[in-house]
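There is one chain below, alone, in structure tokens, taken in the form predicted on its own.
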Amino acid sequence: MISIIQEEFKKRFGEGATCYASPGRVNLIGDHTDYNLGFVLPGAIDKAIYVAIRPTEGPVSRLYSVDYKELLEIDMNGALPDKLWARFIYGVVQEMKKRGATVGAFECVFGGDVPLGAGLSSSAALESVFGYALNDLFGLGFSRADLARIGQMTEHNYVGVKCGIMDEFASLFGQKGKVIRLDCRSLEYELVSFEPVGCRVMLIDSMVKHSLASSEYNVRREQCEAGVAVVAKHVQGVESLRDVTMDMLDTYKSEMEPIVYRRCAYVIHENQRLLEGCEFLKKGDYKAFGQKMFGSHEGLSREYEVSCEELDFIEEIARETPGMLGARMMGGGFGGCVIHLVEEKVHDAYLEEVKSRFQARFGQTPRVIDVVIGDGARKLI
């Protein structure tokens, strides 16, 4: 991919092209906690967004993209753009001037190899390579979480998604080999071994696409808020679910609507589960470990309700797989992927197993993503 970002760049721009990459993540156990400033388990993958990038004088800046086959020129200084995927990276020029900074105007192309639709934040990726790129070259002198915060910033104010910052963050810190346990609240994070010899991580994609996710998941969102206020009337210095227990949420329950009580509950449980998951992987019990991905699941399905019939038929297949160590739907929801734990030696078998019932179930076929915990945003050349 990055060679053919950079033969694109030489024919329509020609020489002097800074290369970048920013990978895409997935989410061992964790999901929408981050809004809620609570724990996240991620980690980046070996599939990126990439760059080729160069400054240029005046005030135009040309974007060209490879996986849209599209060249747009913008005035950074200007309107929105109409595009959706320019929105991205003007956001994250905008939010950086809003901090302070001088953005010249740039020439680029770009493109990548995270799976569109796949809940593996190729939006984030894009967000973070560009925030990575322009900060380097314009020496801007953004930190990392700066930059994740940017990123963030960019989805509320110019894509009008009020997500929370793990995606950019993963994006930002990853670390071949490591998942990242981050503290959504004080953004302190901790780096943890994730290597399970004679595993896989492994995506099987529902073929559902997220028609609800972005509606349904600023509803979650107002609805976590409606349970922290009901307590936070009651509790001195309670602001977000992350300083809620289940002894607080089980004594308001009777002020909560049901469905407002249910969706805090798997917000604290999820916490918890994570939490507990980290110390299985730093003692290297990775069965344990799946387990929890399990109840993550369960959890997301029945308490928060994003899950849907085709997630939960492929959730069901692997938990009663022999050697399939965990499995749970991941990201938004209403769509998109099942994440696997699974031992190599089962592997095969599963697939022939869950591609089979699936088609018969669903009359398709569902896409398969082996993924590798890989690094973070990077200069390349």
Second form
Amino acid sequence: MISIIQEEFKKRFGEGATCYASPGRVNLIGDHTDYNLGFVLPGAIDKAIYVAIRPTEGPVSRLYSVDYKELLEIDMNGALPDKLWARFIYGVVQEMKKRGATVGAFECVFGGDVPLGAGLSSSAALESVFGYALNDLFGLGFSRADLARIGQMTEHNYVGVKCGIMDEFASLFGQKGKVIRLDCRSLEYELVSFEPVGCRVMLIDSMVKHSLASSEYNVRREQCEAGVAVVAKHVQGVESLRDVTMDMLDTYKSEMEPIVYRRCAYVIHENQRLLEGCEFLKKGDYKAFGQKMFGSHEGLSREYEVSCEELDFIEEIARETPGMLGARMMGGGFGGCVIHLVEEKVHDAYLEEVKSRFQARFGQTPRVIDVVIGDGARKLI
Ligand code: ADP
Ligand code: MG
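Return the form predicted in complex with adenosine-5'-diphosphate of this protein as a structure block, the form predicted on its own having already been given.
Zooming out: every chain and molecule, the one shown earlier first.
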């Protein structure tokens, strides 16, 4: 991939490019916990966006997308570009300027192998690689945490996606063989060893689009807030579900709708599963960790109700498969991928089984994405 980008750069702009990469991510456990100020456990993956880039004179930057085969000339002091992919880059520059940086014009060629819209956060990889590259190229002095915030604010202000910070954080802070236990309240993080020998991390894309995702997402947020409001009437200092224990929730259960109770219970349990799961990872007990993944799916499906038939179908086959350590839907829900932690020796047979059964039931073959936990944003050459 990187050599294609370098070649294209030479052809279009000549010599003198510096190359950078920043990856997509998976989240091993902890969904819908971020906006409740809980924990998430992402890891960067071995699929990334790559850029070859060089500063240039004058007001106009030249951006070539290898994957879209499009060249755009953009004045970063001018108006918001129409093309979505260019908004990510334009947005990063604007967010840097807001923070006092002087960002010069540049010429670049970029592309990557993070599948788009599959829940692996190709958009965060794109923001992060440009953030990292421009910061290095122009000596701007931003920290990785600053760059994560710049990426997140790019999504908010120039793309219209009000996302949390997990994706950018993972893309920038990831390390090979490590996952990131990120506290979404304080943004403190801990790298936790993740090297399951003889196992693979694999995703199966249900190919279902998230049509319900945004409206249901808002409903879930409101239900969580409703639960917090009930407990906060009685217990001082409760501001989010992070401050609520199962004991508190049970004590005031009668004052809330049963559905609100279930939603809140899921979030509290998911944080517990994640924290306990990290302790298992530290001991190298991947089997016990995998059980937490299955538990997470059950919670997402039954208590939080953000799964769908296709995701449940895949997860159920996974659960029945000996040698499958864990599996769960990943992301906001109503579609997207099931992430698996699977023993190498059953990987192929499981895939065959799940593909043919999925095909028979839903009439299409799900896409398979194998990933390895890899390094975060970096300079290549
Ligand atoms: P994801 O879940 O993968 O982040 P998004 O819809 O948030 O999906 O972001 C996908 C968008 O990011 C694409 O529509 C495109 O604008 C941009 N993008 C991602 N990868 C690339 C790429 N390799 N080349 C150009 N643009 C990309
Ligand atoms: Mg995205």
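By rigid core we mean the largest C-alpha set that fits within 1.5 Å across both forms. Residue numbers count along the first chain shown, from 1. The model shown is predicted, which means the values in this text are computed figures rather than measured ones.
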Cα displacement of Phe142 between these two forms reaching 2 Å, rigid core superposed: no
For Tyr304, is the C-alpha shift between these two forms 2 Å or more after core superposition? yes
Is Asp75 displaced by at least 2 Å at its C-alpha between these two forms when the rigid core is overlaid? no
